[in-house]
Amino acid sequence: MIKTENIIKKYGSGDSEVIALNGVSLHINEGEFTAVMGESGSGKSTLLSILGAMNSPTSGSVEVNGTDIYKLSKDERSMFRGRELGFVFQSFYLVPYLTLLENVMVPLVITKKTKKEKLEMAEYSLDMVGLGSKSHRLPGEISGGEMERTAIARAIVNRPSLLLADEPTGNLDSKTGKAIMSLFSDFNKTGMTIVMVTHSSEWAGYAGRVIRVADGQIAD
């Protein structure tokens, strides 16, 4: 699913340059449930948005389902990201005059889908989350668990086949993370790979993995 080669990336120049990642090279099979931990400033965050097809690395490959995703064209990264991968951030990112419904259609503005069939699919992955009922109320008349549900469901949208999360939990209480990490582990179990940045060891135990970054490298 996921094959790096030698990744650095490189912020700035100089004095001033950051080195991010210094040769990160790994392999995620299809599937997978991936956890992703580090110290702030390791690296892992980065990692992660160049995985999504969001942050050119400055040397190195990066393969997604069989596609080098930084030797496509701008807009064909764009459309590869809309067919095949789903983002989910600690910062939920939703409009706020769209409906839940209407937020979670956004992605889907890109296919060539009806009308129809581009609010069954939205209705669906309200239901998956279980917001279903509330799908005509507006982000700021939901909680924050239901508004990082809804999300999730956004994410999931366009069936990915990939699944990338950036502290997903991270403004949630205990029981609220539970809830998600739970329907983060059923996503698991249809075949979807996940791989999510997490500092939280206690939400890594949901994955089936752990890589540990440090200094911009794998750790282990």
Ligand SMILES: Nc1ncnc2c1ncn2[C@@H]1O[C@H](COP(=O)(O)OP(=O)(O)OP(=O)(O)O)[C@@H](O)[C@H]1O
Given for the second form:
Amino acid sequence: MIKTENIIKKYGSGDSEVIALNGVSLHINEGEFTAVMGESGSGKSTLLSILGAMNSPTSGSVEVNGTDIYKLSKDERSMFRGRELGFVFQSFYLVPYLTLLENVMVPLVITKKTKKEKLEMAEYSLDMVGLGSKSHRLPGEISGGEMERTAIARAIVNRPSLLLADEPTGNLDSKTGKAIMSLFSDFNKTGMTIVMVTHSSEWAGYAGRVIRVADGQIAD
Ligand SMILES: Nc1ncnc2c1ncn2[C@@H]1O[C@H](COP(=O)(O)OP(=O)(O)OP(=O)(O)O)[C@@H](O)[C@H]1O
Ligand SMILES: [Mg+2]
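Please supply the coordinates for the form predicted in complex with the ligand, as a counterpart to the form predicted alone shown previously.
Complete assembly follows, chain above in first position.
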């Protein structure tokens, strides 16, 4: 499902150069639920964004579902992202003036579905995270946990084969965190491959595999 060969990622240049990833080779099988742990600044978000086809490595290759994603053109890569991937960001990036339903429909804009199909998919997705009854609210009218769940509904609305989540439970209380983890376990049982960054060993416990990142390298 995911195969990376010796990823190196540098930000900046000269004196301000940062080596965020320093030779990451990784295999993740289809259907795996993997947690990525490591200290702040170790390179977790960088790794996730590179796996998510939105941050080119300085060198090295990334294969997702047999496609070498950084050999695609920019357009092909965004199509690939829209078709195969779901992403929950460290901050949720909900659009404040769109309702939850409209926010969840955003990834469907580029797909060739009818308006009715898009609405059904978005409603289904919001139902899955328990927000069906609040679909017409704005992000400013819901709680932090509900924003997080909306971001998750948006990430899964196109039924991605790979879900990448950067601290999806980062700011949540234990009860909401548990609800989100059991949601992820359910997605995983339906065959979705999941890679989740987390600082919490409690949440990592829901994953079948834990990868540790330290100083831009896989520590295990
Ligand atoms: N866009 C950027 N430009 C310059 N440096 C960056 C950029 N993004 C990340 N970095 C640096 O790369 C390193 C890895 O950052 P990254 O965000 O991947 O860490 P992280 O493990 O996700 O940390 P956290 O747990 O705090 O989210 C850090 O030193 C960070 O300052
Ligand atoms: Mg991060």
